[in-house]
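A single chain comes next, written as structure tokens; it is the form predicted alone.
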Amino acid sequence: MMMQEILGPRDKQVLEAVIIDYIRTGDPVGSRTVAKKYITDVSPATIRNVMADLEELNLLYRPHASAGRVPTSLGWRYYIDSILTINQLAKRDRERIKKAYEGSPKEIQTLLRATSRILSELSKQAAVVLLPKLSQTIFKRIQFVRVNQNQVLTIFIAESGIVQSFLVHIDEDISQDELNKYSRYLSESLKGLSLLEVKKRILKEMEEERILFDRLLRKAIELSKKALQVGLDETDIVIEGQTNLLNYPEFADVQQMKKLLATFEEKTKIIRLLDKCLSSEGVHIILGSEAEFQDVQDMSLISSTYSRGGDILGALGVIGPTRMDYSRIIPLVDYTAKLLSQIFEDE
């Protein structure tokens, strides 16, 4: 039998009251608190019985023998999927988000940093933004810049405005004039392909030795191949507001602080979580233990994708304690993602 069929209206009412109070206070919630603040027409004894039933269903648990109850991971999931009412984002918050983008250069990295900052400020949590994967972006132009006789800075510019640069080591000194010729040739011949397709084209032509007769093309291809090997599959991420989480009691002791900050240092885990959200549009909520934060179990992620022309570019989100105010942060993430997508579309 599904959980929706097991819980009656009173069960849902009590579960919601416990979770709302726990979000506000961070303390275990007793039956008297529920009766006094949320369900005033029912006795504490009746509510205590309902809470005991919810505990048997693994929706609530007691952290201490004499304490009130707090929601379990299953309780959080049921609340979010079946009970939570999501409010419209307040007008003042919508205006602040719009203002954060005003006057900013429309270069994609700048926009995404502004996104991370405003999400962190408004949510009072940590904000994360996953930049588009370089391999999936459509190639527009390449530029080679001589740094010294053994190094060349390779700059890839995508149609979406993404700019990525990689430092390439070379065996011979190449003049800037020669590098400019390489840039012009590759920009003209490979424009409109994804960078993954560019890499495949380069490898294919090198394998088939079609370019051996043309020194200019050979050098350009070799140089761009080295650059693509450096960082084609790397994904970058912008994180703001990690220290906001230190204001919550669950992260207040020294050991928890160390674990929390270490989690954000190891960006690959956060990137892996956001990658899961790229398969479909809309808001995704990954709770507590689902989030694979092994050292910090009491953190959750609310994320959404941003896109351009129907193509998902990346994801953005908010990371905070599991007792976040979901009714406010879900519309905050959703609105920001949609506005960012609209900005990309307009540009």
Contents of the next structure:
There are 2 protein chains.
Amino acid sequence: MMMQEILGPRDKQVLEAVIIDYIRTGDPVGSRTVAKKYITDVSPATIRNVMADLEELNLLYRPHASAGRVPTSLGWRYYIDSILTINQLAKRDRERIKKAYEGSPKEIQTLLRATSRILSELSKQAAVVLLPKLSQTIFKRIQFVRVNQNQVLTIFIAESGIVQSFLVHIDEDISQDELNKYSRYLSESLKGLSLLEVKKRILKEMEEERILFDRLLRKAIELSKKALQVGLDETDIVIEGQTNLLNYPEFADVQQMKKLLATFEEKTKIIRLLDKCLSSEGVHIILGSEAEFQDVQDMSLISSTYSRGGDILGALGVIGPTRMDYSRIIPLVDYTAKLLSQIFEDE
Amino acid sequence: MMMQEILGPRDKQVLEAVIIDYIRTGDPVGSRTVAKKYITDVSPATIRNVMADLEELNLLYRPHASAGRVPTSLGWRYYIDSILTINQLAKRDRERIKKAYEGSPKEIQTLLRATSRILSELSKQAAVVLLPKLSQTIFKRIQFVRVNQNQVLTIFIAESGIVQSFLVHIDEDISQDELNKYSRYLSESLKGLSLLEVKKRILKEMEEERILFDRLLRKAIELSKKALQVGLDETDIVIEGQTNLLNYPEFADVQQMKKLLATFEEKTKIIRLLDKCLSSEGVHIILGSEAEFQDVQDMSLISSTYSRGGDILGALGVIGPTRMDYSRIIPLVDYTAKLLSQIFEDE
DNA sequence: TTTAGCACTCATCTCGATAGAGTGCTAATA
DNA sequence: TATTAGCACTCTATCGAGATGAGTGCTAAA
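Next up, the form predicted in complex with the DNA in place of the form predicted alone?
Below is the entire complex, every chain and molecule, led by the chain shown above.
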């Protein structure tokens, strides 16, 4: 972006002042306010001139003629990329996050739920955590447990310790002993592959060598094929603290509120959004006004990834109004993601 | 209640008319409306007299002097108990419910989720489904699956086909073969007991015969004790369609809306409410104004139980504004509960 | 017992006036 | 040349007065 060269230090100061005040109040901010609270050594008139420039650059705009200025999405983007300095997360917050993890057991589901809870609590906004994609996890072991004559519980255990289970229907009764044999065979022959590869392998084997198979193999493979059908596609997501958002005056309007909640109810959109974040490490910021989820205007997503041994497992983040305190939320998301990764590493 | 004797047929007619119109519109209903739309053979003045009587009996009240009448909680109760005639659920609805179950597999979690979905969809309100209490389920089999050196997945399988699993942490590494032995031993010796009894038994055995135990038994019992600690207390509940309620004008006020959502977020209250319903079969109706969950005024709960072989497994219901169409919702809840029970029976 | 008529109450809607916040422009100033 | 003071202007939000209308209770007549 060229913009850096164009804006002088005063322009930056004013833009920052407008944004900071707007974050605090949510109201358009006028020249008087800026001159009084942020840049006391010049008069409102001077500020006005600067503001007029910023408006021309499409960094600020006015809702109506006699209102103050509000940042545009370009304004937000510029602020985030070129003005905002990110401090370390406050020690108090760091310790609260650590504490949140201490009590809970190291099961993935519980861990991620704890994450979303602490994120939404500290950010006072909605937290989202994307669970590791099943299809990408590395297969370690499979276990079949007979429930009754036509139901078998299938458990996948991943290298990373992630456990996922599904109930599978079968037509023919199979004893637990036999199931154990299947488990052992499959676990050994498929170890180390990703679930996606596992699925491919199974399909291939079934096609090609159909005749050669003994009964045991055929059964085992059929069973795990069924299990994979059930569980592989769905990406899971945990969302918490939506109601935090209702405290923001921008959603005070009932219509807005309904839209907002409807968006959260339809999780696929948010999943798609977070999916993008999965492609690279580090903190991503997506402004609602810029892209994707425009149904709910003036929402933004701050997200990062958590990983284990260099492999990205999933993503986590905070969704809130575009006017949120980035200087607090960015370190929060960043720190949480890193801590969570570390916990996985330690296992 | 004495009330039946006191009210004449015209009183009943008027009360019913007021309630029906109020259900439709949500606005206080005046004498003119009743005379025009429901009881056309008398004049508004007559209706007014009757209404005045009903107001004296505390069955109706006026929000303010020049508004129409609105039913009181006593009025609702009287209407539900003594006036309302419950028809069979419309054939169309019955078929839609049946269809909703057809596709899905017969796993309990999925089944109950499908239930809440179809309930909230047809009622256009919030649906709640209380999952069977773990402590009351009859133990059938236990299975341990080694995840890694300090995690074991424990799976309880109940007589009813309900499957529940938890991750348990252990200090000492145990091989899968050994775990299988434990599973077999415990499954055989504890079969047929309720989980609560299982827990008691385990505690007792550990206390009394500590010295006699061989290593295998001790381990097994320790493990299942740990598993029971994790999973036994939490009662699970599925709530769906809260946002349906936001369409009702009574919650158009932002304050009300927040309260409503906060109530749903804190699930324990709703669990306690449904717990009551578990004590006896059949449809229960709890008016918010009468009791318990007064935080959100003018909400009501219509619930029933689902069971298998005479044992009540759990409860399901619909939460909506008190002003809801009971003549539709009651058969809906009733039918769904019976159908769900039947599905469990068939297994 | 029912009804018509009437006076009365009260919430809600409309409309205009007013206040206030904020701007842009111009001319004066450093 | 950059800054500032002053001023006219625009637009929104708010408040109160008055009109509207729905609904009632009461009284007297049918």
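Positions refer to the first chain, counted from 1. In this text, the rigid core denotes the largest set of C-alpha atoms whose superposition between the two forms falls within 1.5 Å. Every value quoted in this text rests on a predicted model; they were computed, and no experiment measured them.
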**Message:** I want to check Val147: does it shift between the two forms by 2 Å or more at the Cα, with the core superposed?
**Reply:** yes
**Message:** At a 2 Å cut-off on C-alpha positions, does Ile170 qualify as shifted between the two forms after fitting the rigid core?
**Reply:** yes
